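Below you'll find only one chain, the form predicted alone, shown as structure tokens.
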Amino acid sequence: MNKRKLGFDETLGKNVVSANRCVGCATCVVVCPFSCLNYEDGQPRLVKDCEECGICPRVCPKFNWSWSEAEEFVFGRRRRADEDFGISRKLILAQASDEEIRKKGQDGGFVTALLIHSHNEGIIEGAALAGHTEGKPFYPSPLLATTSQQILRSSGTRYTYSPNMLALKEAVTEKKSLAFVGTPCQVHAVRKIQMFPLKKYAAPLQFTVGLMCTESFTYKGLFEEELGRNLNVKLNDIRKMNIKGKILIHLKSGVTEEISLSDVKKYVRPSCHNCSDFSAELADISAGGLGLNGWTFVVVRTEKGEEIFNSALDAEALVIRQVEEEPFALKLLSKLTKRKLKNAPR
């Protein structure tokens, strides 16, 4: 006799969004047969009788994880000991060598850099990342991004949480193969959907670029309350944000201010807390600042992720430096490996 497959209640429901462990990545929302949750305030919800197919509990992220079947999965062995941030195949420096690129790129617009070579040498019709939001300045939204200008668009960092697994859903109906764009998290509900496995959202996806993170903010509370009424600054009159051991806030006016980041440590998401993953350590390839001006440091961690970082770098997409010439970016990504580490261990 079969074992009878558990609901989205006595899984999801109890033990990750009841236990607030729940990352949004709306992961369940998206694969659900049935269409029986809905994405509401950043978390699912039950809309119709779950049909207890089982799957949800499958793909999350955050429901029966299990860092060895995963790194088996996706590198064929597990991580050593000595592998402080996880698996990879290269370190370097990498920035975008078109100068519109780097201008509006977060930090050297590495990933903006690579997505465009992509997107124009057809390895992909689209990239799953996050958007705009017409009328809210920095709050994102899900966007399948299918032009270069698009990709352009959607540069830079909001610091606030964006289920780009959306995106996906919306590629999958459209029948675009895509790169996927996303946090840590988002990237390990890609593998789950990946291992399980759930061909339909799976055959899409050429490659996964995962943005290193030590943890997002709500909106209304960086925002609105910290930004909006604490420091008086108009949200429109941002131009760009960035996170260099504290928030930087450069206005349209060059004027640049600052917060402490343990002025807003209330603002972070619950589920952050539970995470241990800082450098997206099963994406393809990783990407963060770390403490650069102007340049992204990239951790190439599959040979897939090698392939598409060779291609765009022999057609001159990026411009490159070696890791040993910031030693202290690489200083810092053990340091925030192990913070997380430390805070949510394995």
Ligand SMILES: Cc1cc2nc3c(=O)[nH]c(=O)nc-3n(C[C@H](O)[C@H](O)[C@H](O)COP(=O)(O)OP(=O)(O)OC[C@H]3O[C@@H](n4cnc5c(N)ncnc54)[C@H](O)[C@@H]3O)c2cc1C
Given for the second form:
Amino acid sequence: MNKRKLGFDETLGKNVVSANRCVGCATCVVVCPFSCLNYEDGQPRLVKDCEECGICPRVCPKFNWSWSEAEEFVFGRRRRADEDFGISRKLILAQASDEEIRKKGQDGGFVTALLIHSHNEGIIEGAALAGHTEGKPFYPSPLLATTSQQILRSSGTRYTYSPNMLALKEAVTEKKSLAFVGTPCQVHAVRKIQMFPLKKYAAPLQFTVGLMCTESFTYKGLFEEELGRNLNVKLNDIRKMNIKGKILIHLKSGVTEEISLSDVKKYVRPSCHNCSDFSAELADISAGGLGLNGWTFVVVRTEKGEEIFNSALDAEALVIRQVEEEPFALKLLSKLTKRKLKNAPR
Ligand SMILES: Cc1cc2nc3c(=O)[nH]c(=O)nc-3n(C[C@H](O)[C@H](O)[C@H](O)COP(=O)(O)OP(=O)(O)OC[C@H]3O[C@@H](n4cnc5c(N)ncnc54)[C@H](O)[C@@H]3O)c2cc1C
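Switching conditions: you have the form predicted alone, so give me the form predicted together with the named molecule.
Okay, now the whole complex, with that chain kicking things off.
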């Protein structure tokens, strides 16, 4: 007898979306072979009768998620007790050797340098990342960047959610090999696609770069309300934003405004409160700012990640320093990891 497959409503609809656990990664929308789902207001919505093919529950990072299965799949083993921020091969501080990339990048421009190098070397034909939105400063739009210029233009952090998975769909349609850049929850979704495996979507993926992430904010709350109304800053006047213990808003005029993180906690996306992964523990390479100035803290985790990292280093696309030179950054990595685990125990 054929076992009935489960549809969207009784799996993700009930247990993830209605339970306020949906991270908004859009993976279910991307993989639905019958186009039953639309991505609306940061969430999936059924727009026609579900065909109950059973695919979407298998790729959702918030449904039937198992850390042990995921770690076994990515690393071939479970973490040891002392590997508190996940399995890794190397911890290093890195920055782009190219000055323009360094200037445009969020921290050391490492992610952008790595992607541009991989693109120039033919390792990837594109990268799924967060592009910009015309007329809406700091509002990210998922983009399949297929040129070095597009990758460079998309550097820097937008502290709101960018469902970069939507750009994976484009890569599949265009048959392009790619790197995936995303927050920890998005990396989980990539791993679920690979573990399934959903070959059509897994095949083009060459490597994943995970961005360390305490939380992301709603655009309406952080940008429109807090910056636009309370601080009275025109979004077009902002040169760069960074979070280093507090939110720093560097204006084009040279002035830097500050907002305390406690003042903007109310704008944190609800699903971030259920997240236990600060440092993108399942990515091939993780990258974060960790209080550093002009450098990216890099965690090389997998063999593939090490191969790509070494290739960029050998080509002199990167400059490196040892993490021991900045002990506070390593301490902060442990502290933020523990804080997230405490908020959302595994
Ligand atoms: C929402 C969010 C919260 C973060 N919180 C922390 C934190 O608490 N502590 C910490 O140490 N680091 C945090 N980071 C990571 C940090 O901001 C930098 O992305 C990281 O240090 C890499 O810097 P870089 O200069 O090497 O990257 P860059 O070379 O500037 O490249 C950054 C890449 O990230 C992509 N990107 C930008 N915004 C987003 C987004 N919203 N979603 C997905 N991709 C995006 C860009 O398209 C680009 O490819 C956060 C990042 C995000 C997106």
